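The chain below stands alone and is given in structure tokens; this is the form predicted on its own.
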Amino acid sequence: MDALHISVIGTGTLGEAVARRLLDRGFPVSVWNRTHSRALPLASAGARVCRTPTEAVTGADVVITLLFDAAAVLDVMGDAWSGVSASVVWMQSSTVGVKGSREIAELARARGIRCVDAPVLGTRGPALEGTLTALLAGADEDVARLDPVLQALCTHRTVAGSAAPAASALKLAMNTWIAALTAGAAQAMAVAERLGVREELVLDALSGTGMTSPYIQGKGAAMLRQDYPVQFSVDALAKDLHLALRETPGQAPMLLTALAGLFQEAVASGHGADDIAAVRESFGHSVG
């Protein structure tokens, strides 16, 4: 059986890594990115780099969208379907929130496209290694069609429901968890520094407990270096936290509001394009 032809729409930090992983696993891959130059390095890895989304989806068996937000997905994909086959499945993996996911599902229905709500947990490194977690909501037969792609990209799947926006709702909850872990580590290190304790001792003390994780140790090491190569950008997480706030009226918002404020402060201080570990800068540093 021939490998599925995959179209990756959006080759930012995660999309570029997803495309590389699929190419490494032998899939024919077409890619498109709004800033064309960001997609060009994938040509040397074997991707067909396209000038338009329509060109990229033409002939594809699976279309994966990894764009910044719902507005971008709706704008880019609204008119991109003229060349698709009746069997194409749209794996919508952008983080778009509940309202956005519903709007995208309606677009798919209007175009006669089978769509799976399928955001992922994980950043560039896990994407390259094929160790992402897929959050899935879609018809069983559509999810089954994605199985070869999911096997290449993911080591775990969580089925959130049978239709959008269940997986997108779960993704907002999980990104809130990621924000809390990252900001919690930053706060602990800031407290240690202010009290005259070396920040690295926070990570050392955690390493002997059940409270640590490779994630915390990795983000903490970046905070110590004050060097934040992007895996998951501050801009993107700040957007997701504001989505979570807007889409959960009536809940006690104290922690979520604080998290949104911390990451927005990191954006305002020039760290929007940096990794989310840069939230450490929102707590300041002791002088002397």
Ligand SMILES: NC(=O)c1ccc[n+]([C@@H]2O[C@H](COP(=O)([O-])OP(=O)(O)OC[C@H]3O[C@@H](n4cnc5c(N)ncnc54)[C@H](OP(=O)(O)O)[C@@H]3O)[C@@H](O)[C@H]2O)c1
Second form
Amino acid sequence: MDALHISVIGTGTLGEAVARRLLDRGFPVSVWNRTHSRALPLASAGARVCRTPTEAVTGADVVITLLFDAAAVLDVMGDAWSGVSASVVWMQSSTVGVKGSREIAELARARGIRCVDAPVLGTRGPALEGTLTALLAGADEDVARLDPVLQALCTHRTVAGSAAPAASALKLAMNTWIAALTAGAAQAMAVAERLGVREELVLDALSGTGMTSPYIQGKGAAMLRQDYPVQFSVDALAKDLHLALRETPGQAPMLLTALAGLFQEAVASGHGADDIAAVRESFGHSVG
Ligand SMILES: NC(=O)c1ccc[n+]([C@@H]2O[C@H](COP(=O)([O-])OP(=O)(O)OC[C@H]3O[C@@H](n4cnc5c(N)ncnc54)[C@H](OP(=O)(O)O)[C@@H]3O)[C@@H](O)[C@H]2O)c1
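Next, report the structure of the form predicted in complex with the ligand; the form predicted on its own has already been given.
In what comes next, the whole complex appears, and the chain from above leads the way.
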């Protein structure tokens, strides 16, 4: 059987890595990005770099959207479908929240497009290595159609339900977890520094316990270096925490409120485009 033709809409931090991984695995890939120049490096890796979203989805079997938020997805994909084949499946992997996921499902229904709510866990590195986790909510036959793509990109799948917004809701819970881990590490390192303890000792002590992980050691090392090359931006996580705060029913949860505030402060102090490890800067540093 011929490889599925994939269209990747949005070649930012994650979309670019996803497109590269699919090209590496032999899929024909068309890409579109609002800022055309940002997609151009993918041409030398074999991608067809398109001028419009419609051009990019024409002839695709699977369309993957990796745009910043729901507003961008609705705006870009609203009228993109004129040249699309009847069997196309839309893998919507941007983090869009519950309301956004419902609106996107409604758009897909109105356009007659089969759509799987499919946000992912993992950043640029795991995308390039094919070790993302997919959170999935869609009809069984549509998820089955995505199987070759999921096999190329992911080592784990969690089925959250059979329709949107189940996977997008789970994604908000998972990003709350990621924010708590990252901000928790930053807070512990700030406490160590204030108490006159070298911050690397926090990571060293942790490494002998069951609480460590490659994730936390990697983020901790970035905090030590105060160098934050982006894997997952502060801007994107601040957006997701805001969604979680707005969309979680009941009284505003205390920890989530604090996390949203910390990451928003990192945005306000100029770290929006940095990696989320830059939340360390929200806790300040001792002078001298
Ligand atoms: N990075 C991660 O680790 C990660 C992990 C899981 C999920 N996600 C989610 O995946 C999505 C993409 O993340 P990312 O890290 O790749 O973000 P990013 O680097 O900020 O890229 C955002 C993408 O969205 C495009 N975009 C933004 N606003 C737009 C608009 N109004 N119209 C058209 N295009 C627009 C950008 O185009 P330009 O290049 O023109 O700005 C770019 O292609 C987000 O929803 C994010 O929350 C990210």
